[in-house]
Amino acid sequence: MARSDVQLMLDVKAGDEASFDFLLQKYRSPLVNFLNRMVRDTATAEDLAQEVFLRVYRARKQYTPSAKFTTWLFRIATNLALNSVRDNRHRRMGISLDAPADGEDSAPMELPARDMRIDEHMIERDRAEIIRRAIWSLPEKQRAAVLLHKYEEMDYEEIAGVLDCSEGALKSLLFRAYESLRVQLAPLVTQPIGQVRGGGGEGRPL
């Protein structure tokens, strides 16, 4: 039976080293390309990420599963990312905010299917540049919890717990976020872009 993340890292508190690999393995990637959509760099996405890691390793005996353990990673990677956003604002313009990592979340690369026409392809990656952008230009709470909700897929819950508020003020920050990114977006569509999951349905669209 497969042990749960939990386990997984009680199993590291209590020494064993191979659990720490699979932890690491398993959430490399989801953490390095959340942290480049939060800093739109590659090079600083790996450098936070391995600071995530290493920040949960000497942490490891102190380790209590009071929480999820990808809240608590994520929370880690959160704070990381949003320090160094402020820390750089200035550097961070006209870098694109899903610039693959490594190879890594090659989605904006993919061929298009035989049946679209390249120069249809061609405006859905026009359509997906715009929607990253004004992603990016949200506050940077806003955006983490953009990024949480609509890439990561977590619940109200757990991304309160990420950011540490309340489930009512997250709902207040996604709130706001999806408002402004509705009226920055409202020239590209004529309908929704695409619905947002978690919270038990009330997600709205973008």
The other form holds:
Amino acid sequence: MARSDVQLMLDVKAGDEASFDFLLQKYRSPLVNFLNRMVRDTATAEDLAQEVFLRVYRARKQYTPSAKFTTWLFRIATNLALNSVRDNRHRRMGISLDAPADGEDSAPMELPARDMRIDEHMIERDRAEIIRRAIWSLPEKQRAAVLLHKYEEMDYEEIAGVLDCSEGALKSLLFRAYESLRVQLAPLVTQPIGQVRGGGGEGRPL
Amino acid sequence: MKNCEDISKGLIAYLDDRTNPAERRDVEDHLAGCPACRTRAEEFRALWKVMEEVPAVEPSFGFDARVRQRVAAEPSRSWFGWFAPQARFALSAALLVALTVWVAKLPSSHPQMPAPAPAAVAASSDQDFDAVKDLGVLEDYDVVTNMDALSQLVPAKAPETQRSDSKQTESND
Ligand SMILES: [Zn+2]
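Following the display of the form predicted alone, present the structure of the form predicted in complex with its partner chain.
Next comes the full complex, this chain leading.
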């Protein structure tokens, strides 16, 4: 039978390097993807993902299975991503002092998606980029909630554990996040890619 | 009947099919009488489908090697790592005192800085990372062991951000 993540981590604690490698193989891709969508920079995302694994390794001796392994793992990742994003913003604000600081629940930054003309020639890559940008425009905590919910497919209890909030607060967070994505991505949502490709003019006019 | 605001929390759980029967009925009753929320629900479903168009990325070729390299560079793999963190800290402090005394006694003509203790060296091995630059050695351990660091970073929104009791339950994997 496959060992659970908690068992693997306990084996790492006991000095088994192979178990660490197993966890690395299992979570490298989810972590890099999550961080890439959080910080929107591939190089930074990989650096941060490596840092997550390093911290897991460093903490192995103190590890006690008090929460799901993935809750712990993604909590470290979210923590590092938020630090990185905030450091980055401070750097940017250093350059442009009048740049607006986007607070936790402020309105999303202005987005090109609403003005963007979506025609039949729009290819998948452009759509993916618009979606990525819309997700990235969400306040950080909403963004993390959406990524963990939609792409990591975590349940509410676990996401609430990662973000350190109640399940009720999480559901509100998710509702607000998806509501702004629905508005921002309205042209895509109401015009699925199949209809764009078909070119039959089935999609709702813009 | 509940209004649109009341239903908003339940709507996501309803679309995820993770409601209890009572919540489910509340949402269904509301949707039956509210075209706006019905449209919203349909568009949420469509949105989730649209979001799947974003392709996943693969870690770069050297990713694993870089992790292994950084792990291998951890000083705690040496004899020093056999000590528990508290013992390590105590030992570091003792070494620092010893080094300071030793350096002070050196017949050197110019003053020297005492050498950093091994724990400090361990903590500074990744100083190129923004994320750790503000954290001291002990705080660094707290981040990963206590999982409380996030609450300091994300401003709590009272009263909803109290920990749920269910979070305290243990679960495997
Ligand atoms: Zn309604």
